[in-house]
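The chain that follows stands alone, in the form predicted on its own, written as structure tokens.
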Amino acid sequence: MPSDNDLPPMKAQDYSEVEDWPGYFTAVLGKEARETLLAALDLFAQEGRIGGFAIDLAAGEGRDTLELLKRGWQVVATDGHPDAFSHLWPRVPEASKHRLTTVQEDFAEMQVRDCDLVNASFALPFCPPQHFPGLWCKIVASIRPGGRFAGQFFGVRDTWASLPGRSHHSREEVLRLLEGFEIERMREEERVDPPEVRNPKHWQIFHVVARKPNVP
């Protein structure tokens, strides 16, 4: 067997495969915002709606975040991981850090705020599927009309569906979900890895933005 000196170095996707939080946060620490939640944000904008109030989920180190408060949004991140925040706070313009308040809450005790944004970047796949369902209800019943929900959904092919205490959702699945919203965007991905990285997977995800209508 080889030994980890013999094998690629670890990446994001390895770290997240067994939970190793701190060392995900690292690997990531200054990526750019995700392709969902920028495709939310310009919509808002293109709506005339400049700011608000956005739940970011399981935040993790903040790359999400800082473009909400860039932006002028008033923010809650939340993550179960005390060390997101340690990645965080330092990164945070001083003029903007009156909009920011972090909570560190699991998925199981989650409280979702009334809000005009949930932004769950790659998070909803590590909610236990026991705590799925009440979650998931929180964040439709939270978000406000002409709100939207930005964020992903891996799907039942995904390697990871095989792992415990993740949850996985066929395409049918993911769209009786967003029943009662307009779904803006929905961009099914499925690739294999390359052979060269240290745990090659089979990836399904759905990236979504979906608005909830205006109270008639």
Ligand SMILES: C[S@@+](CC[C@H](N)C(=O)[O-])C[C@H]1O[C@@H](n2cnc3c(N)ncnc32)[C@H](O)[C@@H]1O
Second form
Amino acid sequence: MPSDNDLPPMKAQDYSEVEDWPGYFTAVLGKEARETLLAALDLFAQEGRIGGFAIDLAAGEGRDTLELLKRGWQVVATDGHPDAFSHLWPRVPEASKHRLTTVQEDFAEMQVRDCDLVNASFALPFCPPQHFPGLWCKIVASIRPGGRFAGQFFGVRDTWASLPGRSHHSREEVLRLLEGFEIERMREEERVDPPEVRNPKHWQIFHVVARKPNVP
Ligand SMILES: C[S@@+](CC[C@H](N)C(=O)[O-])C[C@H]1O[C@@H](n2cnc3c(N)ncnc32)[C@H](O)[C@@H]1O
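Please supply the coordinates for the form predicted in complex with the ligand, as a counterpart to the form predicted on its own shown previously.
Below, the chain from earlier opens the complete complex, with every other chain and molecule after it.
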């Protein structure tokens, strides 16, 4: 019987699998912002829009929040776990602190304020399915015309789709959720972990950036 010491070290995905969020925050601390956020910010910049008001939903230790602040955005960062913010606040430059509000909130009760961007990086799959439709409706309603959604959905072929309390979607379901948006980025990633990973899994991820059209 192999002991825990014989296994490969725990990585971010191992903590995510068991929803050990303090372990996850430590594992990803200091990593760069997500590609979907960077793509959304570039698209705003191409329109001459530098800064705005963003909700960073389930922001975790704050990799994306820090990028938003760096680019001049005002940010409300939410997360269900209080440790998220104790990792984030010490890394926020003094001059940016007035542009950040942190709110400890569960997906079930989340208040999504009117904003230019809802950023939900690797967040929505962890919303229990009974709360997903309500949360998604709030996200859609909160994004102003000309605003964007950036984030990930996990597919139904992803190994974690069988875990209780997770929200996974087929490509068709993702497209249905995004009806009414202009889809600017939709990268489907499907791959299997190499065997040296502690707990190899099949990944199916949709990386999305979508824009709510302006009112005619
Ligand atoms: C995989 S992490 C992603 C964090 C960050 N957005 C990132 O890209 O690294 C998932 C996040 O969802 C949060 N979360 C999990 N369940 C939640 C819930 N029921 N309500 C609110 N947040 C939750 C966790 O605390 C964690 O920060």
